[in-house]
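Take a look at this single chain, the form predicted alone, given in structure tokens.
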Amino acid sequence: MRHSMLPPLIGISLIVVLVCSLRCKDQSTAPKAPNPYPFGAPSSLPLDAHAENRRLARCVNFGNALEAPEEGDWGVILTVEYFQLVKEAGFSGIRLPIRWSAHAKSASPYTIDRTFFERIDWAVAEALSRGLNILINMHHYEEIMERPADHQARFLALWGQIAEHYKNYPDGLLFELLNEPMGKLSAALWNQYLAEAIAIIRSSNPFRMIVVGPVNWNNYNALTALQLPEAERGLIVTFHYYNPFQFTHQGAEWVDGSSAWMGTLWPNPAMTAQTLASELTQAAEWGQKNDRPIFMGEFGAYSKADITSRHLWTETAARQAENRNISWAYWEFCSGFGIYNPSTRAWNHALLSALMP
């Protein structure tokens, strides 16, 4: 061909400006790579923190994605879409459970994954780009439950990371210490490893919004044994509500004796909307006598529930906790308790009307 005959000098410079005309081409008609921090910056002095609770307002998790062993191990890989549709269909945040623990090194400096951490950083840029506050927390931290004192330095060194890496990161971005504390981490025990963590964060997340629940798997009624730093005021007290757990836990492949409950409807002489209301102002009080701010991060009822009383019991506790101040988060978005279908790409309008009428 004619090409060829040119000489080799003049042939070879020919094709580098022509890959450079066409790589000037593509950069200037291909999106840029993301800011860092294209979000704003963190707040310079104390935030207050019942406005910031009223910010999150209402919230959904993203739940089995990112606290599964690994994403997809629970049938959920997170898409950009998903933070589209939450944000079209009003919601205000996103909490978003990760296990860390599967992701760091078991021994000391407990160095968390770059690839993962990188996975991370891409779900809190689709929720800040899109105007929604995002919770991250730290989930099904197993291990410091069955053996706290052995995993107190990888807590607070896992803690000590996150707080680094996202400092730079504006308000939107909360930390949650710790999903649902139980078994052998004892409320004496959590007191002193939250006053820790929330120490650490402190170093370089001056003002961040921390989230901080009680024992047993963050039940309100333990909420009496939860001991904050009295000088710290830059936090939002968790607390999650699954009443009555034979209601929202039926047929729960997890749950043994689960199927026996199958058929519960709601309400029921067991349990009315004013036993559900009740429970829920004792939290708020709370709340009211400690001065702090409260939010509900989970509840939700089980798909294999009628969904009638699904969307009764949802509508209920949602809009008692509005009543009583407490933000929530609805668990969860696309899995068994979810309001939206991946697989037909169609929300459960029944409980999406139920959290959003």
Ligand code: BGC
Contents of the next structure:
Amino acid sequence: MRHSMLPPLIGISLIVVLVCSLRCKDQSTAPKAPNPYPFGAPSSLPLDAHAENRRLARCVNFGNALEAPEEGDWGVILTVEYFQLVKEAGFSGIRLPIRWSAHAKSASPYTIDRTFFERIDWAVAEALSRGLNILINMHHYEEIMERPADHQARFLALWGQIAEHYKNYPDGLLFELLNEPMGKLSAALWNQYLAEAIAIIRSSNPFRMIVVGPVNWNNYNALTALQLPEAERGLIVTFHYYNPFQFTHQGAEWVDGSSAWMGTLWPNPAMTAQTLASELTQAAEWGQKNDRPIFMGEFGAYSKADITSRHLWTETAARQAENRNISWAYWEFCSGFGIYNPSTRAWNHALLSALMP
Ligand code: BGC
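For comparison with the form predicted alone, produce the structure of the form predicted in complex with the named molecule.
The complete assembly is shown below, putting the previous chain first.
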């Protein structure tokens, strides 16, 4: 009996060896399927927007790089070192201004340039791989402010592509719909467009945090005009804070008449720390009333202002925001408002210490 069983056993063994070697060979030569979640998967459950906003905490804007017409046009080309410096300084994330509108076709389907997408992928990866959150926005879409109806479809198509492209990225990637809506993009139009953009994003990114702010250049005083889809809870509401403007924008080349403001110190009798605090309270109260977390997505004072005043203003704005559960992103890393000097490769310690005590 034993003897007669041997041939089938040997046969089975041979088949096993053959199949195994074929499979092994198969694995070594077949292209590997790309990992759809190289940085971790997005949440499969709704997120608590307030908790996500606390995670945002203290961010910095990588301004003047990817929202210039071409990266480098405004003197900033992002490097790996910048991400590392920001991480080591203790920031929790980066707001990345992006001029998508200059890198997409002007006719339907408004395809975004592949090389540009790859550059954004690189920046997003540099942040996420270091445990930094990264908020990508749509910045300097000037045409939609001037001719909203002509650009509505393009705006929505751009978000459709961005959302699809990043749908597998983890929750540390956030989307901000549009920087500083203003001009002919009225509150009524903006309330309509933002709801449409949110619906498009939600079809591929059910739970990703979406950041959205009011008209009037994201001014806190326009929050009352902001209408959000009530059932949509995955939103963080942003505003920008540059008050008093005559102080923060003194000598700013892009602001008419600002050279006359040179020498404005802060605080001064007309513009006190109490004024600043009460304006942030208005933003925080709007958030409480509407049960929306609040993010101060830009604030800063230009380099032509007195540095002691800049330190005091920056420190006051950051601490008063934190006291009101407002997360923030300083404007900006290494240009005219910068906290880091890329030429000397040195931090501006007066400003860094104001932000990160
Ligand atoms: C603009 C920048 C400007 C900054 C301060 C930002 O929203 O995009 O160009 O420097 O505000 O004015």
